[in-house]
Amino acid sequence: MQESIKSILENRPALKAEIDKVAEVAGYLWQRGWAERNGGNITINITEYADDEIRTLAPISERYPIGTTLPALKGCYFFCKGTNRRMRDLARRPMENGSVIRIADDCAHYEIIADRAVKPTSELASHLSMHNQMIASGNGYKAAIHTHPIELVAMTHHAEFLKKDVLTRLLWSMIPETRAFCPKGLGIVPYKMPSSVELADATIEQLREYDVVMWEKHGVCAVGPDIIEAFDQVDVLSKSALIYIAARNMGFVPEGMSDAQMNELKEAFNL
């Protein structure tokens, strides 16, 4: 098996515009410090792009178990950023350090078709889960994105913050666009080991109910039609909990918008 001569891209401005954004995101995580070394993740599902010569690439690795099966996924392409590779390095060079892999028909395992056979994410099931959960739902959502948001991941070691909704209430309660633009809040996951099956069933459990989900003590998962708007809430909430720390940090504990104040919210956005 050789890797692809010519990238996947030439000749596919619509697909280009995608792993675009992608390399965009990925500039901004590295930029505001959520993605130390290889940390964070990102993946978007590229199946409308398949044109009838990418179904029939050969693939340029072998075939690799995901470690679950995922039903919904069946005839699914992604592009994921690669294992070991840095977040800023994904914003330069985006197929140097990312790759286009397609399910195999059992759904439980995957192969490597572009442009280098650059291995997915160590979190690649609890990714592809995430990605089987949003198909099967019917929401149209097409991308994930896993972060490390410094200040969303100090307040996971606060136990009063990990009780169901209660982080959600504060952030939305310190400035009105976290209400608007993250509408369905914040899901907790207890901690559980990194890239581990157990993780993925989790957080599955929370998207059903959340749009961003926090992994006590590790990050955020986020998703969204797109990785701009995945990106975007997390944006939002780490801006919410950046206020609330900066008040703390000047002697006080901020007194937040009222229930009332985010109820006349939720009815002004159709929220």
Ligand code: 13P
Given for the second form:
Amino acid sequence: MQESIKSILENRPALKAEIDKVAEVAGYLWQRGWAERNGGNITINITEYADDEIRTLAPISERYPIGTTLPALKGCYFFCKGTNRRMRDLARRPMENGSVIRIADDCAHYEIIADRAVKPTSELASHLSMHNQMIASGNGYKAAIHTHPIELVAMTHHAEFLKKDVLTRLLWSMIPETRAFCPKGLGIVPYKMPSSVELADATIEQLREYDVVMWEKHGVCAVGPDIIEAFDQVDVLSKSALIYIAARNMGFVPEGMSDAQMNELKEAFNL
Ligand code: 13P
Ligand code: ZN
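What would the structure be for the form predicted in complex with 1,3-dihydroxyacetonephosphate, rather than the form predicted alone?
And the full complex, kicking off with our chain again.
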């Protein structure tokens, strides 16, 4: 098994553009303080860029189990952050800190095909389960992000905020943008072992209803048409969390926009 010498991105500007977006977002995660050490992970579905040459590339790793079987992923290709790799390194050198994988025909295994044999993120079961569901739903989404935003994670340490839609309503009411640009709000997954299939299953359960899912005392997952839009959802929610905390720090409980004001937005933006 030999590692490929030239990058899979060479002469593939459309694929490179998507990887550039991953690198851009990885830089934001580090700058925001959401990506301590190797914290967080990103995957994107790049199947549409898999030309005949990519499809015949020999694997550069053994076949690894996904841990679960995901029928909608047959013949799919993904770019994945490497496990234990730093976001700040992914930002500067994406192809050294992530890799392209091919899903095996049994939909339960994968192999690495480019550029280097960088083992994908430990949260691969969650990421691939999210992609499987996105493909099955036909929503056209191609990106999944998991990150550790400080304030949003802090909020999951409070039982009241873990009740269905309590955090959604609170965060929506802090600033109109959040109501408009995170229109489905956020789902909650009670604490589960990181990287487990149980966490993956609980995540996709919430994903039926929401585009953003909080993992109690751990982090957040978001999906979107591309990685920039997935990041944006976490960004607006985080902004709301910061406004809430700023108000509490100034010694008062923020009033929040009224239901009427939020409904007005819902109608105006067709949400
Ligand atoms: P990886 O380095 O394996 O991607 O793990 C980071 C993380 O946030 C686990 O939840
Ligand atoms: Zn994590």
